[in-house]
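For reference, the chain that follows is the form predicted on its own, supplied as structure tokens.
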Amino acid sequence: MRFTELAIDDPTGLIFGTAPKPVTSGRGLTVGGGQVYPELNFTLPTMEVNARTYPEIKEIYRKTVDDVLTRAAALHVEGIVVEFETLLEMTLKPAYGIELTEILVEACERFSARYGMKAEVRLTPNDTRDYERPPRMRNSPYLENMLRLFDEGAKAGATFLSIESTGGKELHDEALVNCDIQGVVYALGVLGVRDMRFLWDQITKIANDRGVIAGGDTACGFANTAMVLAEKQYIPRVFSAVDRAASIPRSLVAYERGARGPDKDCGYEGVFLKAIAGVPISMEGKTAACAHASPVGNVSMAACDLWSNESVQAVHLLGGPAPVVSLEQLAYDVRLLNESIRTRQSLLLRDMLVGSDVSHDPQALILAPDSVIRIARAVVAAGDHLAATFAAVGTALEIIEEAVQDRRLRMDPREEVWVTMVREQLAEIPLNEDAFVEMMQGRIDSGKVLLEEYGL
């Protein structure tokens, strides 16, 4: 499946609580359907995970998810989503992670029954086939233990299935640094599409099989990565918003494979996805502040479906255990979202949140949902991957080239050089993916990248 047309084809129609094609969960949690839910994402304080320390790291589980959820009963929260993004050693040993998904599911549904509260849990194998170098992506010894989890995790009564998929990362990280955007199109364009049509035809299968939803993949590895080194000064703003931009077909290929939303929290390439294929997304922003800083902090919640913290280690606060306190502010922030929604004004609501953010930075102004739609009909009107990835980051580059001489756009001049030395190496790109291969195919370092794993 291709999308060739938008699901919403007007700025004024990318909005929170509301998506083209919402999907419902079998406690009936709608997400999308015209409300905003919280996504609450929890992980472990600073210890090591091992058969000596497993009995302790479960209490963690039991305690914590009891916690937020007693709080999300107090505040009157209606529905929430409980990600459980396992650890390296919970799915390098899936029984770890599916007794732990088991731990998350029983408490949503004690607290389901207890409450009416529609609980859900989203599961979230990390991606191990990095774990060895150069990574084996289609013959990894780890996958069978990563599909492993999300199929008993499935079973264990996990509702949305998601991951943060690595193909292509073993270049792109590189390619970062370096501020190569050749590098970076042909790690998203060409390596990661083709991993997440081999990935995402086996997620969907399980999720299918199961009879639960596959939510959606995210370019968290390769697209934050560049946001958390911008925010450091590694890296250009400006080079990591085109990095952004250039994340959108390979993330969009679950869409294309099957997976039906919500799209995970850590992908702000969810609202071009929202767009595009209609699914509903899950979003994250200043609540994330926990995990990393940001310059997207309000304009990503305008177009949220589900508002995520991220993740935050359960940790002791003044306010009581970390996650507890994100989950308080994460069901302030949807109060709010819902009650513009309820008295007609999510519109200016969402303007406001938009235009706090835009004139800021790069990397706000292509999140702006009049950036969105634009950036999303080149992609639709492209005629495969690797065109639309070209034509994702050569229309972002027009947005911010735009923005900074109608002074929309508050830049330092030193980023300014960057969209012209970016857009000259673009040009050089041939839109043909064998041309561009054999191009690539002197600067491939046959130590980092084994390029039969992506069927080259």
Second form
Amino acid sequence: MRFTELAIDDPTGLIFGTAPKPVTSGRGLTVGGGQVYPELNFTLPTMEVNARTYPEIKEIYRKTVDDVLTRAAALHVEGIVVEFETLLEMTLKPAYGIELTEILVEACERFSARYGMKAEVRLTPNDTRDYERPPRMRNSPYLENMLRLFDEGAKAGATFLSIESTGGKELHDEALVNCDIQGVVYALGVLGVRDMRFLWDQITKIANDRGVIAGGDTACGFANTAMVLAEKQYIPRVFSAVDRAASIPRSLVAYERGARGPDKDCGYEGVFLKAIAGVPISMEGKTAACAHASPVGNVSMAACDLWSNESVQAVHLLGGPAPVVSLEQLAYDVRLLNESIRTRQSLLLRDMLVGSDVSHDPQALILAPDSVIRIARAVVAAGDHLAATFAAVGTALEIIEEAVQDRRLRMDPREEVWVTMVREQLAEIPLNEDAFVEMMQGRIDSGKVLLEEYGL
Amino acid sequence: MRFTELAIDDPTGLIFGTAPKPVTSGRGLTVGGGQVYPELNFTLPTMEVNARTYPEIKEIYRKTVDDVLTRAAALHVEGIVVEFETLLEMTLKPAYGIELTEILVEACERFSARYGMKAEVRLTPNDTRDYERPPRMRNSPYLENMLRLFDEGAKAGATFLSIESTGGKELHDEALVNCDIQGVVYALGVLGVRDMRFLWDQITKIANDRGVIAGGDTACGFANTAMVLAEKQYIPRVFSAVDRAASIPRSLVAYERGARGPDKDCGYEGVFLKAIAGVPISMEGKTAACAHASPVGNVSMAACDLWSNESVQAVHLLGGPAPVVSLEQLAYDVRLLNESIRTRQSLLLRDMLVGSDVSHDPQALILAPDSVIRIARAVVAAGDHLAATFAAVGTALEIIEEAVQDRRLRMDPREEVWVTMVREQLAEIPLNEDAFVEMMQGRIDSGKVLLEEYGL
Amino acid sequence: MSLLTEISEMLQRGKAAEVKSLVQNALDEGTDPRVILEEGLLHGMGVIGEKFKNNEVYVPEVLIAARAMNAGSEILKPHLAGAGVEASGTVILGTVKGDLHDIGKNLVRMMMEGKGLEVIDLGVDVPPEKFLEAALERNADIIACSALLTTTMTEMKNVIETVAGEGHRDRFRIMVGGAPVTESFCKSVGADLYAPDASSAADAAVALCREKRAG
Amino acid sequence: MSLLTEISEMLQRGKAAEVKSLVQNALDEGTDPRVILEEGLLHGMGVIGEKFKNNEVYVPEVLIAARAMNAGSEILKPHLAGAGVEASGTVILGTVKGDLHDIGKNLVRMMMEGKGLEVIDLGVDVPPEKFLEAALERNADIIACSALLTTTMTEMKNVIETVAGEGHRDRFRIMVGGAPVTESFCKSVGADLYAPDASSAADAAVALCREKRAG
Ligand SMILES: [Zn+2]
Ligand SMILES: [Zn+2]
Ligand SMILES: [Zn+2]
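Next block: the form predicted in complex with a further copy of the same chain, after the form predicted on its own:
Below is the whole assembly, all chains and molecules, this chain first.
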């Protein structure tokens, strides 16, 4: 564990707009330096991506980014990040991803020059290694093109590099639907951590070579899958909450390996990373309802430095293109945050945002600044990533149990038995990686998980 | 003028969640009684409305309202208004509108019974008299079916009755694109006022007979058209701002004739009506970006009692049906407002909402509580509706001029000349209805406006 | 300043009376009516149209210029007819059936006229047959349909089907526009062109007419 | 409590070992294997499925019950084959090409098996031809396609076209599902049925098979 102390050790210091280690782009956009900015992501309407449709796709990107930045200028938005999260085909064929990056960068440059706006592109190639079962994390035939897109995209002018990497997901999916906390800890705290090290050494090298900024990685395929399953009432909310906690050490690895932030929007574990590593973070909540429902619509805003819509398809709504609608909503959200900073009332606003959500759901509760600092403290106090994952889950469970006891948290009675079950299963995990690997050996289906691809 | 004093005469008292005269529904939903609730409106995706498509339309309404209320229950929403704004064909053929009202009412009852949620329907027939040129406001062949829909919809269980009536619109459209303030004052302060009296006597009678609540009327076709034109840079923003002010006496007439609120969402003039008549109001802002862009995304929240998405088509987004997405966004907005009330910080939050917008646009500036009380005071001090319309425009202009002078308002230099022009044209209006009618006589195209339909 | 430049300038400032008398002066001086039209009136409207496109002037300023242009055209028209000059294209314009919105449509008309096109404005709530009838009668180049409602935009399909049903689809170019209309909607109903705003509608109409008359 | 009720109860509680031995007991007692299947195993899964539909139990509880059912089925299968009993329908299930999401699909399989259908799970990233091949080989009633991405849901159309292209469209019912799929998408690609969740997918599949085998 590189981080053994907290960058923010008092809940009061964990607040939107300010990070201990702000990041400044080439055009002068400072994230975490006292202001919040919107981060806007859009994707294609329902359509195939291939050589035949590609000319139309380029037009959609070109027009949409122009529409979005035009509206941003009209609303006097001073800084913005446009996230380009690629679709499979755009990473398989990096030429697509690179050219689309160029289109977005050109628009950002043009609007920055014309309106004095600071607009930057975040490039997020998807983790194509996951498009093969079982995935070969280190020897994937897809790895080369994925890294090429990072490299050439950075060359094309992308300012921030991010990914939602998937190491361990092949095991985690099954652990989730079985509410198997041992599987979760193994997938995130052993496999995920190992793969993050492997991958982020390469991404930070590319960023450094190209002079751009390594943004960070989210456990989207893990803890957000859990959140979606919990919203559908497929798994208990408490399980999703501890799954989020379990993702912290895994996502922290990017910063141990040289990433600087801003952490990507869909990682709600970003608040913990901000407390631990001091990096600025992008967050998403109610204004990302266009992409998914969530139980953390307001509390997720409490410590954001960028505020994002996650992703919206470029379809038409009554008010215009859906990405422009998202931009407008984000811009007003951000205006409110910045006005509270200007009038020195930001802590009050933060506490309202937090207070409005925490009693409704354990997933919201663990994102409250008090909880974040307490869990983060347990993480940095642990000796290694496995112990840290274990400690994060255990501390999250404690926080939830206390709140239920004090009647500060509404919890479905059906959930209670799961708190006990998770606690019991957790207690069986040996805090030694070798021993844990040994223990899990019999439960791993070698047709689904290739341990050697994690150096095991 | 029935109201000669302000119900709220101090800007501090103009705040979300509380109205001097709250309104309580049969199921016990109190609007303006200390809490804010969401108001959700959805409409069909792009499709024709006819006998062939009607079965599918019913299914869409049935399924969508269920999806929306399911999500509302999951988010612990305690009260909600579902607005049903009819499409032309549903008013022309009241049987459609009535049956769809029944579908919505049935869902509201079912969810209210199952979750202890208080869900109510607002029925808003569209003003079909406008579907004929020139419109015959009093002798329209469409009038009967429109009133029948009000009556039978109330019988079917709609709790609130509203409309966006259009008296004077046939003149106002042209006045807008010509930036003709005399035409605007005539359309709203003379024709609009006269038609509101004619129409609202009938609507309040229906509401009283059926034991339901007359909600109010918005100048949507007037001042929101102006706002849209201003956003497109077709007309100056300052013109749209004074057009909003000019709509106040016109929309006030509903309350003079017995309506009780909540005023309808898309009337941003609602804040003035709350100050004058003390009625609770629905407002819309950033979360209605799905329906239209606006320069008042946050300030419009400052005094809302219901918070609305205006309208969204029942299309599919990544996160699910767009109406459910809207509901989720509204629910979190409302949670924040109510949390500030719970912690007695609501005035602080209100001031942040206001402060975040007012320097950006004159249309936002005149919705700030200080401006609202000042303009409302000028309205109630005027002897009649024409004088009140005149006073509202004049006072709004003053407020804008002062703010520009004090550099509290960003204004495009192109706009300045229009402030002067409006002031000059305004000064020419005689404050006597007969004289004004006389003066405008020569400018009214009798092929477009039938004055006798306004009792002139 | 030359008389033609003066006409253009006065038109841009919306001075109808001045434009009228200047056009008369130019005719009296023997200037070719086509030159007065092109380098005076249309030049002035071109400048205003460009400014509008670039958000430098508002609609009321365009409207007042358009009225000045009409004043000048009144004087010029008999002379143009005599010189055998005809419009560069004819457009049938209207808001579709069931839809009574006309602010956007009126703007499109103005912009098109400012580009020298002849525009037959059928008004609002126009049934499909009426579009076709007028197009045949005026031997038009373009049928342009406007809609503001998501429930009426589907009427555009009916217009196209009516034109096609009578076997005239190849004869007219069909343009669509209005707030809810998109490029993909345009394609899906089989229209020829979608224009996102009034200025580009006018530009596109001119290009369509040129292309149609050439090919 | 009768043996059959006990099988159903133990299955609901996910007790695989108990279910296994109870099924054996029932066979030993000479109970008709069809009755054990219907009134023991399928009854228990039916209860669990209903509870899941009503949000009374979570997926892990359904999974554990399904495992218990499989344990019981293992014992029962040879006897059923002997009695000439066949499944009430056969479903070819898979996530479409380019899409590797399987959580939803696996749930659907479980729910369908719990209704007594035979499910051939082709896994993820399944090309159109493979769906058809399997359906022909197993003489299936239904082809059920899952997709989680807006870019891959269009693959469903390819599945339908492949089946139709080979002249087999009438032979199989085609179901579609997954987060981005809607009723109107289902119609637009010409599928027979859209199911919004795993439980209703299973119910619908049973009904489709019954209808197909009847008609
Ligand atoms: Zn994500
Ligand atoms: Zn409205
Ligand atoms: Zn509305």
